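Just one chain follows, in the form predicted on its own, and it is written as structure tokens.
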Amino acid sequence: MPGIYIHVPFCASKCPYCDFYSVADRGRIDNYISAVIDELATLRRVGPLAGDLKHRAIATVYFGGGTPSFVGAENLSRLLLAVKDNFNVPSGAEITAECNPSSSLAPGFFETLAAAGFNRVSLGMQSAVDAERKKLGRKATAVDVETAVKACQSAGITDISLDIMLGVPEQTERSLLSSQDFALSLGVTHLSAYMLSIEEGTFFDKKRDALNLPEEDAVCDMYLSLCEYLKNNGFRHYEISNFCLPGHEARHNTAYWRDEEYLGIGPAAHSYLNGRRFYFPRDLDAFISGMPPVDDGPGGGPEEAVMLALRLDTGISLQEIKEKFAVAPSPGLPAILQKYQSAGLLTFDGDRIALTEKGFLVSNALIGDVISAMDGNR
């Protein structure tokens, strides 16, 4: 069953590390909402690329950004209603909204979301240490985060994820531990832990030398420490950057890593449907004016499947790849896998390959080597 992603490209201000597409402009919210609702109703721009999507059950709906909560609970509810009016969204579908604690605390915000059918919220915490949050350009405090989590739970939305960022300016293992303790004390069901990446063109990129960032080895130690801490507290490390209590995986994002289909609506939103990938340009005005998506070529090949699946703790089966894509792994593949297994970077039982937590730290190199040895015809 496919998913639907809606990009909400509005923020109160641009965080210094962020490279996601967003604008700080309330004046265009209404036009954007209207453009999204029109596309959901007509699919006039997506057209044949959507195939029979309107007749298929939708597994997940995800509102990302930007800061979706910036447009208000009523607008998010309008968008979700448009999805439900135009697609087959069963009662068990996962419906998620990303929210910023500083912009989602209006009275009744989460009650409005719950009434509309939202059943999962992802809150941008990044750190429970206010000094670190300030360095990251976050205006809300740890108290605001706690207030938002409790308000969400009181509204009946108990599937809650918090983001934690590793390697932020002046962070230490002790300060990270305080963020971990804080997150678990709130009773959330999911944590996403991302290493800070300095993206080209961001404010952090321009000020890189003055950021006082932890050393790379220290950040790797923080990651492994976090993995151990969460495992000891009942969380499953199911994807490189994601941890959950049993049964609380982010179903929408997991579908990406399983190379399943999804429709993306909004500027910068990507889609994968009927074997094709396409996306809307990173341009709010172009989206509002009706610009169609850009064809990004075929998707769903064996290399893509391996690259995505090895992000998951379940890894990938060579037999499944062979049956699905008629790809016979090269004779040299087992030797490569055994070398990395001896180094503690992956597990290989003769069929299934899965990266370990140490392997996750060097996943790009490992995945590249596995892919290069997959096709015996090379």
Contents of the next structure:
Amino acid sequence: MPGIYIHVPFCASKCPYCDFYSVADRGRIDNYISAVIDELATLRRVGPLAGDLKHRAIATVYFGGGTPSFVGAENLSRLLLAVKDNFNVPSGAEITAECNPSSSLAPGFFETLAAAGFNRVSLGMQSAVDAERKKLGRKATAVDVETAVKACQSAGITDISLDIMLGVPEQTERSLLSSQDFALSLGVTHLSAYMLSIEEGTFFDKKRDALNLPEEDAVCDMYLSLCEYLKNNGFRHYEISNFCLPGHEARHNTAYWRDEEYLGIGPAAHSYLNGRRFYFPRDLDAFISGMPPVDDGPGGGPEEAVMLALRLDTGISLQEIKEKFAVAPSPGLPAILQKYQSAGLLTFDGDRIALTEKGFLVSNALIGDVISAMDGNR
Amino acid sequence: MRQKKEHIRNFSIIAHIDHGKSTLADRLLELTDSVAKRDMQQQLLDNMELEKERGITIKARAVTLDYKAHDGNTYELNLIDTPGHVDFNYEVSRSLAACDGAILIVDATQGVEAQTLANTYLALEHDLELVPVINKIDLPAADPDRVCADVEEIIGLDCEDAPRISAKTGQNVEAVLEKIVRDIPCPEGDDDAPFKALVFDSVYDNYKGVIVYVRVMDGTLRSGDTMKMMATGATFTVVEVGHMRAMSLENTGVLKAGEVGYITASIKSVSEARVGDTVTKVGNEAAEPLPGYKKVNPMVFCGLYPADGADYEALKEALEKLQLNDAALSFEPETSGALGFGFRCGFLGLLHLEIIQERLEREYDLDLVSTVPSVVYKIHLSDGRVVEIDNPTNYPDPAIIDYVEEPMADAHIYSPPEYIGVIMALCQDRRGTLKDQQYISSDRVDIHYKLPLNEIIYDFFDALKSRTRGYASFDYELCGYERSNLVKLDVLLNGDLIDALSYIIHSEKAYPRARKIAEKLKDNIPRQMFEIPVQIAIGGKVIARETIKAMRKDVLAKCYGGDITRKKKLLEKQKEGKKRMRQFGTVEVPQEAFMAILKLDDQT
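Switching from the form predicted on its own: structure of the form predicted together with its partner chain?
First the chain shown before, then all remaining chains and molecules of the complex.
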């Protein structure tokens, strides 16, 4: 079952580390909402690429950004209504909105979302230490985060995810610990913990040398101690950067890692449907004026499947890959895997390969090696 | 009868780097209408891409210009360009031998510089008439009066009527042409004497075969004649003779004494018409060749291997093609335990090696791995046999070696006297023996050293330049073999011997060198999934070690719907990067690591 992603490209201001597409212009919100609703009704721009999507059940709907909460609960509800009007969204579907604590403090915000059918909220906390949050350009305080979580829970949306960032300026293991404690004390069911990566063109990229970032080794230690801490508190580490209480995985995101299909609408939103990948350009005006998406080549294939699935704690089964894609891993692969296993980077039972936490930290290299070993025998 | 060839001038242009040699050459071409303005690419004479980038001339070129002078006569001006690096010193000397004079360009903002002097001495050695020209007078910082005084004082050339020009704007360039006509002596020769021409360059052309560039000393050669190369004795039927024009060859059917021109004769490889050889004519043969011929032999050897084994045939074909045009390049197949199938290649020096390697990579799109360069050692075994090795891998077990000899170079370093100290320190460090020291003038000293060749092939020239701020020049030739106390250093990565990195070195230097190699490898081999011990050993004894720590972090923290294509591209890039690595047992070594350990004396 495919998922639907709606990119809401508005933010109150640009965070210095972020390279997602967003604008700070309230004036264009109405036109944007109409354009999305129009697209959902007609699939005019996505056109034949969408295939028989209208008849398939939609497993998940995800509003990401930008800052979806910035456009207000009513607008988000209108968009979700349009999704439901035009697609087959069964009652058990996961429906998520990313929210910023400061733009979701309006009275009744979460009640409106809940009434429209939203059942999951992802809140951008980043850190519970206000000094760190400030460096990250986050306006809300830890108290605001707490208020938002409580409001969300009392509105009946209890599947809540918080974001934590690792390796941010001034961070220490001790300050990270206080962020972890704070998050767990709020009773959330899901955590995403991202190691900061400095993206080209961002403010952090330009100021890199002045940032006082923790050393790479320190960041790795933070990551491992966070994994340990969350495990001890009953969380499952199900993807490189994602943790949840049992049964509370982000189903929408998990579908990406299982290489399943999705339709993305909005500027800078990517889609993968009927074997093709395509995306809308990073340009709000072009989106509003009806510019069609750009082709991004074929999706699928063994490389993609391996690259994505190895991000998950469930890993990949060589047998499944073999059956699904008719590729045989090179005879040398088991020896390589056993070497990595003895170095504690992965587990390999003869069929299933899954990376360990130490392995997640060097996953680019490990994934590259596994894929090269598949390549050998195509 | 010996005649003056009143209407011919043969000359070259010499200058310090960036003083405007190529720009002036371009301007001369324009002024003599040799090139239509629209065909004028900047710096027409340096026509290899690599030359443009490095700003040096690798191969000599020549061109004939017709100039109608103020005296009403039309002159045939032959401009012969010269390569600019010590590796190609021999080719420079042959180009200068083809000339009767030279234009010496001096930058009006900088004055006399190191190469100005070095090239001046070289030109004077060939008895060339020097015509000073002051360039770049259009620049605000130009001080032609001071620079003229400089030239008069340091070089001893009268600059009173030296043309002051701007090659860039074209200002007063005509005066240079007039100077050439007036001051450079015309050649002399006898059209009826036995034919004698000096080969100063030869290039391979797909259609015509080798084009031989010559300066005719005596005699006359026509299409259809039978020519003979005096060094090899090979004979060919002349197809074309004529002049080199800027854009094409002009087949005139005849070349006479004093002229500079080209010959084609269906010659298949430049090794059959080597630079420095003498061309004569069967039927009117010269008794003696022109003096100065040397067969240039490769002195530095290294293994070149395709990064991808499947490219072996492509590499072979590329080397064959380059060799058609480069008589000094040699190669033969070899195999390495670490690198697979490749070629042992011979070069004039390290720059020559780098140029060939870059041309293979760029022009033939090959990814290469090269081994540590080596000279040829003579190993005397205990059983009386003598083996010559140019590949450290073949170094015999020390137990059966009686003694080893290494090639020596007789080197002259020319420098202002204030650098004598640093030069001597450098030469001492390179195991040199001072032979002699002579003042050529009050500010030029010739320091004569005997140096082991293996101490100068890697980076001696660079070290010399940096220590003397570019003021010293350097020239060497081989002077036989000497007994020496040498050892072989082996490199082990993760316990595996990497034969391609073995290194022969004087025993006294083994320890510091081993430590440096270990450090360089540590710095240049990227962190991998496991800790990798780096060990340097003599025989079985480890004398230096380092550890490359295991990689800790290489992860994409976020990978959602919009990141998948980007991440796939990253993986592709990663794969491309791996292509530039060689797998040694469990260790991946990038090409850069091989080159880095060659340049150990970088001022780090």
